[in-house]
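Given as structure tokens, the chain that follows is alone and in the form predicted alone.
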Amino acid sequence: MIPDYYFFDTFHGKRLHLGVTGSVAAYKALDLLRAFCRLEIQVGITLTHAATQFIAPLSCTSLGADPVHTTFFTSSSHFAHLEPASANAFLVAPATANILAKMAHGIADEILSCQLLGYAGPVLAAPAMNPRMWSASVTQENWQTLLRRGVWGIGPDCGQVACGDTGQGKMSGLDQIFIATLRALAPQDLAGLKIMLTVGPTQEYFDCARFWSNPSTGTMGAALAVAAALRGAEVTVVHGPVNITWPSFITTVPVVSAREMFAAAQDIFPTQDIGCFTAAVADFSPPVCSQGKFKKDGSPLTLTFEPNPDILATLSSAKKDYQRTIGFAAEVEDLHAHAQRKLKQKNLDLIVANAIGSPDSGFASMTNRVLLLDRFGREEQWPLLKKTEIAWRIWDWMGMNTP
């Protein structure tokens, strides 16, 4: 299952070239295909024979694949064999040990090796095989060689394989692997900065069974995260309880309350460049409770809660002058006001402001409405958008958007 906080609209009218191997996996390479195809990608494919054995040319044809490549002699391109040179990036998916083989070792007996040898520009390839063919000595070799020749390795990961056999070798996943290949097809404008970014709720234990928190589920932090690594900026993401699938490319610190978010952000933020606390933190703690659990003994519950530290407040006011930070609003009403306040009471160099309470626009929802102000006086208004395309655009107002 890919995630909707995967797929950018950015992605349109670029090239890619898929190649199928004969394993098992190969029928997943349809579901990847179906997922290029969404975002109007224009996918070719080339299936081995062994391939062929397990999924058809015809199914490939029918979910959008063009050209679709078997041999050399059933192309209707006498340079099929040169077809792929147009392609952004060429991913193999599965990729056997006999396909490393040939591409570590530059053969050229079949149209897929064929064409991967002509090919110049950013090759991907996630294994599949068997546990002993993958840990054997000879293919690891030829791994290694191919990493070091810039070919981008996904997995393989652990896991039981079709013949039963358990072990590392298994495909990874297609998250992972349609994640890594937008990541290939991305313009790399972030490449060299780094970022943090806080996600999701925090949670407030008022003891070990209840607690106090918010229906953040983290989905616009998450965009924001997956935006800035595919356009290839170092992120560290410091998440509070969220069920979030990150890309292996990401750094992960995960938390559950407001001051544990804020001591993981307090100690990464220094060697930052740029700041988005995206996070809901709970403003106030319960006190700390004295036994396992309230008991429920008919008498009203009174506690009172502590201010939590404003972990956005206190890093934005302490850092240097090369970084910047991006704040988040949700509010009721008075967007305008409440955003221009926090603004300057905050020290940001863009705040991003929403108005939640509809269910298309806010908690747990897929799109969004916002307002963005920054420090330089500049503002606008978003309609109804795609939290994956808010997103890419505050990457894309970050970038431009400086005096």
The other form holds:
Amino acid sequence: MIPDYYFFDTFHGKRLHLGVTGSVAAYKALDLLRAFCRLEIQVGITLTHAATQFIAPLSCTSLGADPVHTTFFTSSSHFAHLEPASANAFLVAPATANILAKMAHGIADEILSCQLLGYAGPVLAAPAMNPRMWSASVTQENWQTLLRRGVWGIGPDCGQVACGDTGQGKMSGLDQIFIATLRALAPQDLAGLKIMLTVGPTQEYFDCARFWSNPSTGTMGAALAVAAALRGAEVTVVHGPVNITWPSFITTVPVVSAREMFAAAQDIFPTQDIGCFTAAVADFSPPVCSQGKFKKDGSPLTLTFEPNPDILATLSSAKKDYQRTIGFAAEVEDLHAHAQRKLKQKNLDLIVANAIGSPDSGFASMTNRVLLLDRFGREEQWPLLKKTEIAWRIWDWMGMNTP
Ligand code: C5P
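What would the structure be for the form predicted in complex with cytidine-5'-monophosphate (C5P), rather than the form predicted alone?
What follows is the whole complex; the chain from before opens it.
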């Protein structure tokens, strides 16, 4: 299952060529195709002869691939072997040991290897094979040759493969293949920047079984982190307890409480260019129960909460000249006034504010309606948008406003 926060509309109209080779994992290429089509990426496909034993060309056509190649010799084109040249990227998934060997040695004895030889753009490969075939020294040498030449390698993962053996050789998850492919298709305008994000809720335990928290799912922060990483930034995410699938090219630091988040962010932020603070940090923490767990004895439970450090305000007030910070504000009323006050009080470059209380924005929704104010006095109220779209536009905004 590919998560919704991986679907960025900006990829509409890009062209991808997908090569499918003869591994049992070939059936998964159909789900990948559907995911790319959901983004309105135009996908051409080439199936090797072995791949057609696992999936039918008609399945690819029916799901939206155009063209679908299986042979050099078609009635419609004499140049099928050169057709992918205009694609923005070429993905081989699953990639067998055989196609890796051909790619490494320039062998072009069937349609797919010939197309790969004639393709000059970014090539990605997601190997899938038995672990003994993967660890064979010849496969390893071929793989290293391909990586050295600039092929983007995805996996393979460790796990149980179709024949029952366990080890490295399993094709990576579709989410990782999908997001790595988008990265090859994305502009690299944030390359060279280090960006830290805080994401999700924090949990403040008051005994070993109970905590105080909020309903943040981390979706907005995840969309921002993924968008920045797709655009070439080196991204580190400090996140509370969330159920987010992170791309393998994002560094993650899991924490539980606000104080742990503060300690991690304090360590990381000094080396970063931008800090983006999306976390819904608990502002107070309860005292920790000394007896393990509070017992029910019929009397009320009274706890005195202590304020937590404001991570954003602390780090942003001490930031260096070249560092920039983005804050978020979820407000019930007076959105504009609160946003303006926090922009100044927390020494921010940009504040992104949203009203909470409606089901289509804020916590746990895939959409949001935000107001942006920056330190140059620019203000914009955006309409209801997908969080992925908001994330993409926020990075555009940061680029536009580089002093
Ligand atoms: O003051 P308020 O909690 O509304 O500010 C929200 C912003 O401050 C968010 O960007 C949030 O991540 C950050 N924040 C923080 N540490 C806290 C409270 C909020 O970093 N303890």
